[in-house]
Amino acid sequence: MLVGHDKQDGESTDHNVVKKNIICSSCDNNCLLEAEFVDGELKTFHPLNGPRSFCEKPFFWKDYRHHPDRILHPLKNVGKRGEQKWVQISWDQALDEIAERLQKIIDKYGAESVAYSTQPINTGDDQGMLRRFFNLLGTPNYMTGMNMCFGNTIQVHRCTYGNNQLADYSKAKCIVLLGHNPHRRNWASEANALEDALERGAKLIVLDPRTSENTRRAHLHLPLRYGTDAAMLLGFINIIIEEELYDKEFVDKYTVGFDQLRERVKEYPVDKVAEITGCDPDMIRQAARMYATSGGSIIPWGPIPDMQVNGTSAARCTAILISICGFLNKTEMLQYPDPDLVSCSVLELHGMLPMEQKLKQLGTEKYPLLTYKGYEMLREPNKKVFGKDWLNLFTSFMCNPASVFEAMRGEGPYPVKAFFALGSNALMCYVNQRGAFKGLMNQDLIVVQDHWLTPTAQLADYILPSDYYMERPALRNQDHSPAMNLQQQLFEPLGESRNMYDLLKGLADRMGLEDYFPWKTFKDVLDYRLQKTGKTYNDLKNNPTVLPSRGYDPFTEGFATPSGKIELYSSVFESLGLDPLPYYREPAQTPISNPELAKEYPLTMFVGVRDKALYLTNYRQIEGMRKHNPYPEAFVHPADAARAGVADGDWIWVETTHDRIMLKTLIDAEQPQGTIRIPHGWWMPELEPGLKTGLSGAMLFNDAMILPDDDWNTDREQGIPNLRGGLLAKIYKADQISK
């Protein structure tokens, strides 16, 4: 382990107190914090977004940064794929060899044979450089786990009113949480905003099958059946229209498609919605009325409705509710690209990727909405309203991950033979993990940049050490949000850790693309983005948040949609052959749709319990965090546990029609009977790496093993896999495994 003090970059060690702002990248809430140094040593953190507390994750920075397992030097695997025969090499050797092997693959199979995966919300914002490099290389095959979480919702909202919207808790008089449960150990800054709103007297409606911290203080709790969020929201819309609680003037002036919407939601009378969701019809009416009449309501984004077979329809419903009640730019603020910055979308050089290559994007024909093809009708409206042909709202123009892994296995329209996982534990973060594993084993080149020997990295040819978020400057801004948050660099990177930009520039310089990467350092890229302001990063780095010089008024400037209005009936969907209105369909595997299968698999499964001390597949190395969640646990109702003959703490198999995983039983009376809730992202870094241990347990414990990517289990519009209701499972006792 490295020893010694962690002194702040560029500061003296005189007796003084120095404070620097950072954007905590420990999870996706990205809290703004103030780091306090005393005599040059980091001592503590304070919240910058209010007086309330935040979670414990940033306090484990030293355990993380100096962990003995952190990768600090480039590594090359000199054995077969999956053999753990690593040798340390130099960055120059790694980049030389990667560039040479990558070029050979492109020459043989075409540029589209390269695919890449990242997690943009946690990798320090690459400022458009990632897609710039791969667009210039000629591949359209970009993917991220945000394809099924947030990215899919943003795409639906931009088709409705031209961009994403952000709920403003400070103005809300009523808050609707769709299974979303912000609390102090996850989503801390949002939990603080919720707390402030409730103290001001805002009303709270929670739609959640379980009892949680927030259902206990809700004014209305609707314990709907897993996977029926879209049906509930369709019922809300029907009630609001039927009882004329919508904003008629707003609808007449700013929307199109209201008459078609009215006819569609008549198919969802409250009694039918009550039957589908399992909720009391009077409570459904009461909730819809409360939302519409409270004087300004919000539906904060949360991941629960996204990952359902009706995920796109649920997102359409939230956008429609916001619109017909007139809450857009009142309590739900429409976002826009910052006019004072050089746009990430511009830097990504999407225009340099030929249309021929764009149309090769995997999944385009089956699930076009989130792809380049799906964006075509939005190009002209974006240029007209925002002045940009290509407007990437964080996760736009993506391929379909299942289609990528098919091509990696040799089952697609063309082969994918080179794969880059940059800050992404890609094996574990999608679904059909066994299929993903087969695809990775079939690659000619795998490059990983990460902190750890993750299960994905265990299959790589090269692992390159990434800097830690406190070891780099950051400018957190994407085109879905006008606010710009800046982070000061606290430390120099340890070992030979480098920023993602260094990797991309190093490859670009070796592959004839050096003219497109003229910036010597990542900080130079930040300065380039700021040039229109007349400021540099150093000029602004003490300001945690910088707001744009002017706002955007869609009511006078227009909405970036084909009609120039809010599209309740989506012309983009219609052009792609998709249903232009939201709907509900019963998932293929429920006791209602498949009662015979439910006899063998009696539990309806909810996937994605967020362990309070962990985040996705990360932090299981950190002892102080892992002690709160030492093992992967399945939440099971006492009656279901008794029926299966398992006790609290027993190791069990959780089996679906796709595969099975091993978890520990957590008997929980608040888990609805007949259901099971399982966590996401489990592996055990303490197990030996390699194929013999199932890649440190990833092939034994991770939820993606039991989740299929078949069409019957995906959202029709975007191919989003169903994790949150409508997948049947059974449990049975497993042999005890050792610690």
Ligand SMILES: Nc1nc2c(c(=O)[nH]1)N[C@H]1C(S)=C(S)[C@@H](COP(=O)(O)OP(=O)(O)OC[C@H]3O[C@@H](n4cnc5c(=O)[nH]c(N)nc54)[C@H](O)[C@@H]3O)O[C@H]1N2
Contents of the next structure:
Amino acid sequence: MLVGHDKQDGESTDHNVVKKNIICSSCDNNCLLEAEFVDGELKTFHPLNGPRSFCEKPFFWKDYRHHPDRILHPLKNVGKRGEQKWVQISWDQALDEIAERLQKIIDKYGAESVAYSTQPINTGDDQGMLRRFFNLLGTPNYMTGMNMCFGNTIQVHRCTYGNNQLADYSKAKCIVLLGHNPHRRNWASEANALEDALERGAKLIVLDPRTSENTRRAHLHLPLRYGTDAAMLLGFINIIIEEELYDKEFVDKYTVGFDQLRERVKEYPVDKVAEITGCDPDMIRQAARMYATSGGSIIPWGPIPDMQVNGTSAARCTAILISICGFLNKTEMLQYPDPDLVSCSVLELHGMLPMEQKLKQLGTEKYPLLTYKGYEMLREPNKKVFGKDWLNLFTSFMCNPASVFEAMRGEGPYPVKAFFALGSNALMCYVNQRGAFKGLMNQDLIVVQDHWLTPTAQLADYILPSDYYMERPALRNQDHSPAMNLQQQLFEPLGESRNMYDLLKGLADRMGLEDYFPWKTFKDVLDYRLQKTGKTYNDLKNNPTVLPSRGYDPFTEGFATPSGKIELYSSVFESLGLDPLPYYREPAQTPISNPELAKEYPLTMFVGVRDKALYLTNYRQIEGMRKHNPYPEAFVHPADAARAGVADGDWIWVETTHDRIMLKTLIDAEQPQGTIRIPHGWWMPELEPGLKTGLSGAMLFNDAMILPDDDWNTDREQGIPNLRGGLLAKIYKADQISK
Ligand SMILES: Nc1nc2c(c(=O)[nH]1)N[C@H]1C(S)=C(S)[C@@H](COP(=O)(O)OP(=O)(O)OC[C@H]3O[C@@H](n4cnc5c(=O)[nH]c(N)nc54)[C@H](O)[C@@H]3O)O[C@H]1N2
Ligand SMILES: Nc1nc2c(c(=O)[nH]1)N[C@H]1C(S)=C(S)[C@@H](COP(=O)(O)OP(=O)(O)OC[C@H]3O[C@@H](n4cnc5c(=O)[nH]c(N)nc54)[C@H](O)[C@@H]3O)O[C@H]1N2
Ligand code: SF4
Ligand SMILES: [Mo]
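Form predicted on its own done, so how does the form predicted together with the named molecule look?
Then the entire complex follows, led off by the chain already shown.
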């Protein structure tokens, strides 16, 4: 499409300029960008979200797409597991062999012996096809690292008001950031929305133990102790109720359980909260008042309170604050599935997975909330309000990853013997990495689809090459949000790389499931999803965003909860034997709960502060990105460094009661004394692959090595591992031997 002729300095240059919209998937913020081609070459990107800038990551597309390490052909390991004896084979051979081996495993151990891990936002883009395939195969054992990131919060939102809710920065008069720290190189479009809100005069409250870009400009900065967010929010609720700052009419009309809530939060008077969090009581009062009385506040979702032992309670507290202050559907928008689209949940065919198999989902007994079982009471309300059975809000109906790795090691109720990591660096994106490693080593079949020989891929039997996001069309709409974004395909897939749909269809065709995969290409699936609109993907692809034709008004149509109201006291939690109200409990490993241990392990750990130039476990092979974050860095306060005898730039061991990893010291006076920052996602692709190098350093550097998956370190309700506070560590120079 010719959109215009550039004119420069009055001269006609007659360049052919073509613009195509994409959903940036260089991270999971998914900024909408316009890719500009000049004379057939991709030259630059422009933001479509507004005039502000975005981050540099998409500009590395060429280095990424054409990187010599990118896997462009199917590979088979003909040696022992982890031996790296790779031979190139055809897609047909790979699919034939995988299908045959998979069938043998199912015949011997049952379909539930197959587990799969993915990343639903920016890698798979599977449009319901991934879970469709595995549901038809008969296994309930789906998992994703996103359960630690948003997935578990959505589950809490749905139990409280029936669906996920998202903050609307454009309407906010006051913004509360729970640690969460958007800036230009960390979720740029959210950072832009924050910037706009602040320019309009919105107030900013930041709860963060350390100083950051956002604490510096906050109207109130509460430097709370790591891992105490739930206590702080219980304190806020108590103050707001005590001082009658809540919206009484709203509470009376739309909520249930207010009296029980009032009684519960009385257990969190401000002085007690000040003691738990280490913050000034007057500042806590001021923050609670500012939040409740602004006329429209938001608490944008961030993953910081998600990954704490009180993670579910913290998420419950935010949902309760939003509700009792009457901000729901004013500044905090309740989401719903687009009624005009064939829903992902429908495509997933959860109904085809027999109930008997659903109940075999690993972790169901211990952590039912995220599983099929946890949905029991929500099923009818979802049918009634949204007209959908088995409505998957992002990571719903998921097993517990720790239980899967256990079963992979042969320690579960039944064995897991086949594992698929499709767009997931599964070894590194959960916790207890050594346990995950042992589980992977005990598999009969591992299939990975990725761009790189990741540490997970190094353990595979088959690696299948994936297309890059700019090499495929996309229609981004999942059932937790009605907005639909579209992406145009910029390039053809390189080499033999293929879309995940082709892989799934290839297996389905070989395993007697071909009738359920009638679409020839991925684009046909997108057309199928759009069929109710009377439009095709091609008709719509020039629009970056298409909004649904109608909305949803919970106040007249009801909330998709068992009571039809906002459940401050959760009946779903109660039915599952969980505390229906939020609470705070001190984690097992803090200087308060275990002062003896703290003598030997004096530092409180938190995993966080994302590396600005990198994204999770990715990009370490891209030189232009890596040069800004060359090493995994531990931030250490000068006094703690002096006590441990380490200097800036020293390699150190960081040891917990679980294991130890090696990091480089970055002495940082802004890191609170007695605490240490652990980065996530570190391996070094420049190291040889294989067991000798600990899978290119993953077993030496990655945070998941020192994080246990034991019950004492997980959230009680959803089994989410704790990464923020509540774990103690000691450090020593890497050339010293631990006692
Ligand atoms: N460049 C880049 N950007 C990214 C990513 C990346 O890898 N690289 N990853 C993306 C992903 S997947 C996510 S989930 C987001 C995460 O991004 P954010 O939500 O911004 O999280 P972090 O940057 O890890 O940490 C933010 C702040 O939380 C504070 N914090 C740590 N523990 C606690 C605590 O217990 N309580 C409170 N209140 N604060 C605490 C830290 O001190 C830190 O200043 O970033 C996204 N953006
Ligand atoms: N220990 C620990 N675990 C964590 C976290 C942590 O801080 N510590 N953070 C959590 C958070 S916030 C999140 S969001 C999750 C993220 O979990 P994941 O999203 O699973 O993490 P990534 O490391 O991005 O892994 C994605 C993999 O997909 C590959 N990939 C990229 N694009 C494509 C594609 O188009 N197709 C295919 N097939 N593959 C592709 C990448 O190379 C990479 O290997 O992890 C969570 N897990
Ligand atoms: S923040 Fe950067 S990498 Fe992430 S989606 Fe936006 S432009 Fe892409
Ligand atoms: Mo995340």
